[in-house]
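A lone chain, given as structure tokens: the form predicted on its own.
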Amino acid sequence: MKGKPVIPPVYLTATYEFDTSDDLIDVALNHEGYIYSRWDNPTVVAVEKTLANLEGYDHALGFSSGMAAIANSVLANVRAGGRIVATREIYGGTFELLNEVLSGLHIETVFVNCWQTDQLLAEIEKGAAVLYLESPTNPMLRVVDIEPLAQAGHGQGSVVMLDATFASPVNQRPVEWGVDVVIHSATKYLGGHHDITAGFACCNQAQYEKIWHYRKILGGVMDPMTAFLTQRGLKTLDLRVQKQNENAMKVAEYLNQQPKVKVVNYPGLPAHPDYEIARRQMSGFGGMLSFELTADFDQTKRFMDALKTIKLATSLGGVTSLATQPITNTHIGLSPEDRAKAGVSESLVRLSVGIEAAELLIQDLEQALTAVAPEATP
């Protein structure tokens, strides 16, 4: 062959042809090769290998969404009567899975605030099939001190899982702290352009076999075109995230000086409660931040509606800056009591900073803040 494609082809095939029945049987039994794209597909396997290499694990498994990655990973490791210890500050969909769906399957989840390390360690000591963490957290940007919790979990035989979506592989290395399964919503930073829905679970061999088996049965596999677009996104991941890190720091510093902003949640600010953990554990502080306005729900909505450069939309991690009120979408499924426990107020705004010029984003925030009544500020 005189040449080969620079861009790997997309294998848009559901099934695969064999020369003999013995060949088919060999693939079905040994899982070396391709038989059906719900099991494996060459385009999906290619992007799985790329991400596994980025994260430092032996394997990655591609899923149709981040929630599919979470659900399959958890279900592969816990049974009826089992127990999960989880930090309370997690994505709303994950909380609903653990709190509602799994409780209906007689699986108990104990939620502990992520900064209450002693209480977390005490609950881990009681035993847990899964220790489920998220860092930085959605939407409060708390940073969990992962290594001591992972060590405690392993001491009790727990499988340690971490949703690392907000950091991306660029800003932290969970494999170095003993995390067994790293989960990403690839819809966010890995894809990076708001044009895919996908998820990954990164792990080593033992977990790979268990989670792969559940993915095969439950059917939440990534499709080939999504895998192709994710592979494209990964090529610019480092460039994008570095720019988003820089922009988010500038935006956070600006908001931190505004009288109509009560508090800014960004781990790169020295006033952040987990600043020292973030400095030790992360190589960059990320493109996500949240902040509370000195305003009520309606005034916060007016602020959201006044944004122009920053788009009013859910999701995050792409090249375009997006803002949302978590109470209206990502955490709308939580009760008011559970939202309060997680620190999600009606005046909280979550901001995903893109790669636009930071000055344009700051100008947009400045003009939108005029929608917050002066009497709302102290």
Ligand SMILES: Cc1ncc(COP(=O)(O)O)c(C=O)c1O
Given for the second form:
Amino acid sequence: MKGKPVIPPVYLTATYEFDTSDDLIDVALNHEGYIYSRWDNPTVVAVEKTLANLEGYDHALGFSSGMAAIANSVLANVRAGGRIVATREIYGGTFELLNEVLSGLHIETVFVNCWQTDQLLAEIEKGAAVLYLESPTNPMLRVVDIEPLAQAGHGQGSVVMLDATFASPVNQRPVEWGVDVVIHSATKYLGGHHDITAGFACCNQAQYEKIWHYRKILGGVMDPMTAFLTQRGLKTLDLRVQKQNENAMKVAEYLNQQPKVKVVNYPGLPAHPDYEIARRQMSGFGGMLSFELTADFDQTKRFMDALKTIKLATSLGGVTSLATQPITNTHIGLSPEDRAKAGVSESLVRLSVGIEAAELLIQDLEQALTAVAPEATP
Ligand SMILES: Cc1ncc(COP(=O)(O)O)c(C=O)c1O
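What would the structure be for the form predicted in complex with the named molecule, rather than the form predicted on its own?
Up next: the whole complex, starting with the chain shown before.
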């Protein structure tokens, strides 16, 4: 028949049939071909190849969520009695994984503020199975100077992991700084439309074999429909992220001039503490920002409730702008002390800037700021 589908079929199959038992045994032993979709599926493999190419690694592994990608990658590289060095400024769920779940398995994590490079280097020097980094960080938008840390980690034999969700592959190239495993919550920029939950770990051959084995056993694999939607989302990744970079810069500049805004955390603003690192390390400053209102918790809630174009919702990275108070969701599982150490205050708002017209977003913020009581301004 003439004419081929432009879009490859979605392989909605859990299992694969063989002509002979020898063929099945061959695939089971050599991991070449398909045997069961918890191991591999052609639609998932296709999107894994796309992502591996985008990030510049030999492989990418698809997971059912960003947390599944993180948990599998870390667990594949550390044993009971092992030690992890991590930056303190990481996604709340990752902090809980390291601080609660893994500590219960006798795996110790030492947390150091991501800007305390000397202290980080000193802890790396003591030895660590995994050096775990995130950049830019959620929700404070700190930018970690990755290359010297990765070099130090390799000097001690650590596996260097980086959660690069906030930047997406458009704004930074971790492969160039020696990161061993780059992690993405594909729920965010990679999917890009708030309609999937997914994750990836990008790595080279040795790490691929280890993490693939854990994924096969722990079972958090990406499903074929999600792989299809992610593949579709990736086609517009560059366009979306460029627009989000532009919009976020405009919104950050606007917020930066508002008396009811105490501070804006956006690495593209020259006053940001990591502006110079961001300029060197990133090709775009990203679509994420956070800001603190000169307000208490209730006034901040009023601001959130007054937003119209910008949706009050957790998650990030999609075409629609979303705002959230980290204290009420992403960091709700942390103790008040750990939240304070992470810089998450009751008046902190995190904004994921979408692809709407920047003017509409600024109008929305302007009218919502009127909900913050005037007596709260300095
Ligand atoms: C930076 C970062 N990493 C990982 C995750 C976890 O991803 P998922 O929700 O897809 O499990 C999130 C979720 O918000 C995140 O923001």
